[in-house]
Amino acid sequence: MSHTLKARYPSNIALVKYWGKYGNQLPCNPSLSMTLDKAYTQLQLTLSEKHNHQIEFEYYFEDKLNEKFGDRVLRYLQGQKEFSSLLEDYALRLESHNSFPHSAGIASSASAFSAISAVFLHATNPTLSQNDFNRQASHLARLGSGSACRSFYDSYVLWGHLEEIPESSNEYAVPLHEIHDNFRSMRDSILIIDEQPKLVSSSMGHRLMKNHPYAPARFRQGKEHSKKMIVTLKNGDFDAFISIIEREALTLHAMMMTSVDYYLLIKPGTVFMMEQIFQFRKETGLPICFTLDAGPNLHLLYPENIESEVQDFLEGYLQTHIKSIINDRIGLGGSVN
């Protein structure tokens, strides 16, 4: 006899970056993200009764057994006491599908671990209120992938303690509710510059922040930018929004380039498109800006009402400097049933 649960949770793009951690997946500075809509992980958990004490666990990604990521997920599950009874009592099979391609500049671990923590928490405690469920699932997801904790809420999400936000915490993320109309219908066009897997993982990048000569200044900057971004999201100031987001993106990559074991993830095409975005914004006065995760692909952020102008601009660089474009938008969070 078996039972099946399904979850669908989105990725998110950090506007203020989390880079550097301590303890058990705790952030060295607050971060603030925008939840995506079309970039998500669809996950199915099948629990089948068993009559032995052996762990039976399989993880399938895109219909193929993925032992490497499955081992990571199993270690994560074994580390959470909340899930111990499921591992003891059931044979577990996870089947995962992403709506977006690999190496697209979209945080796949964020959507994956938010879906994993949600489906297992629902399996163990299905009667939680939505607020309690989201907070507990966010805490649990953080232990698998830090950025995953921000994928449980719609719109804009804060992770990390700030005195100005009493409910904020390093342990889990919280939603931001006071959002100006200017930022309620944002678009995110993800510009695929390079499709190759990055050579240095985000986990390694976080480790290189330990003893980084500029780490203390970066952590102070991240905290100040989080405070300023919260004010900006309330008052609708596009100029401040653009300034914070682009400085955050460039600072993230500056930290990589100035680590003891320094490395470079941006590509010539990344720099070229940044310069074209600067020029387009200067010439048109339109409120567009870019950000990057730990990779070469750009996220171009802009309000819905200028979508046609931005798409016309991007069309001129498709195939020459941009391999493809994934058009996404601000999202509503996830669900499990």
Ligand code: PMV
Given for the second form:
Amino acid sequence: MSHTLKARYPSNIALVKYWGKYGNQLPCNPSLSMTLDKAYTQLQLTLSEKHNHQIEFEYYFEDKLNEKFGDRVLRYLQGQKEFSSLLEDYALRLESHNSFPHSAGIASSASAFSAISAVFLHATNPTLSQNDFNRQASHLARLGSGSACRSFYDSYVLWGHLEEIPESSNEYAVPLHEIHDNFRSMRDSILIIDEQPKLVSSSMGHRLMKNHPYAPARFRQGKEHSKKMIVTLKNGDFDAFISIIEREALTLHAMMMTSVDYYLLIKPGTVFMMEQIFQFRKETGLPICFTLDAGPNLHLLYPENIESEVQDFLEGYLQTHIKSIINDRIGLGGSVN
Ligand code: PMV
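Please give the other form, namely the form predicted in complex with the named molecule, since only the form predicted alone has been shown so far.
First the chain shown before, then all remaining chains and molecules of the complex.
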């Protein structure tokens, strides 16, 4: 006997960055993200009954057996006691597809681990209420990849404890409900500047924050920015929104450039486009800003009502400075069935 479950979960883009962790994947400062819509992982889990005690697990990515990521996922599953009976009683096959290309500056581990934890939690405990399910799945996803815990809710999501938000926690993410109309229909145009896989992983980046000379100041700043961003999302202040987001993006990369083993992920094309965006904003007064993940590709954030002006602006750089553009938007979260 076998049966299948399907999950579809989005990636998210951090507006306030998580960079540095302690203990079991706990964040050194709170982070705040926007859930994406078109960048998602589609996952199918097939469970086939078995009667031996050997683990039978396969992970297919884009229709090919992927042993490297499969090993990481299996280690993760073996680490969660909630999933031990599934591993014992069933042969498990995961088939994963991403709606976006690899190395595009979209956090694929966020959408992958949110989908994986959701599908396994649903397989072990299908009767949880939506609230309990999201909270437990967010907790489990965090243990696979920190940023994955923020992919369970729509719009804007906070991960990390803040006194001001009583339900907030370092263990799981919570949704933010008070959002001004200005920020409800945001666009995220991802400018692909470079498609090479990055040379330094995020895990290494987190590790380098351990004895980083600026770490204490950075963690304080991440906390202050999270608090300010929550207020900004309520009052609709675009200037504050832009200033926090760009400072966060540049600080993230400044941390990489100033760690003991320093490195650089941005490219000349990244800097060129950042300068064009500063100029465009100055000339037009339009509320547009950029953020960066741990890579060279820019995420341009702006409200839906200036979409045509932004697309005209970008058109001028396509092919010369930007390889391609993925047009995404604020999203609604994921589901499993
Ligand atoms: O979730 P991880 O361990 O891949 O780290 C993500 C780190 C950043 O994407 C750079 C920032 C963030 O908050 O998502």
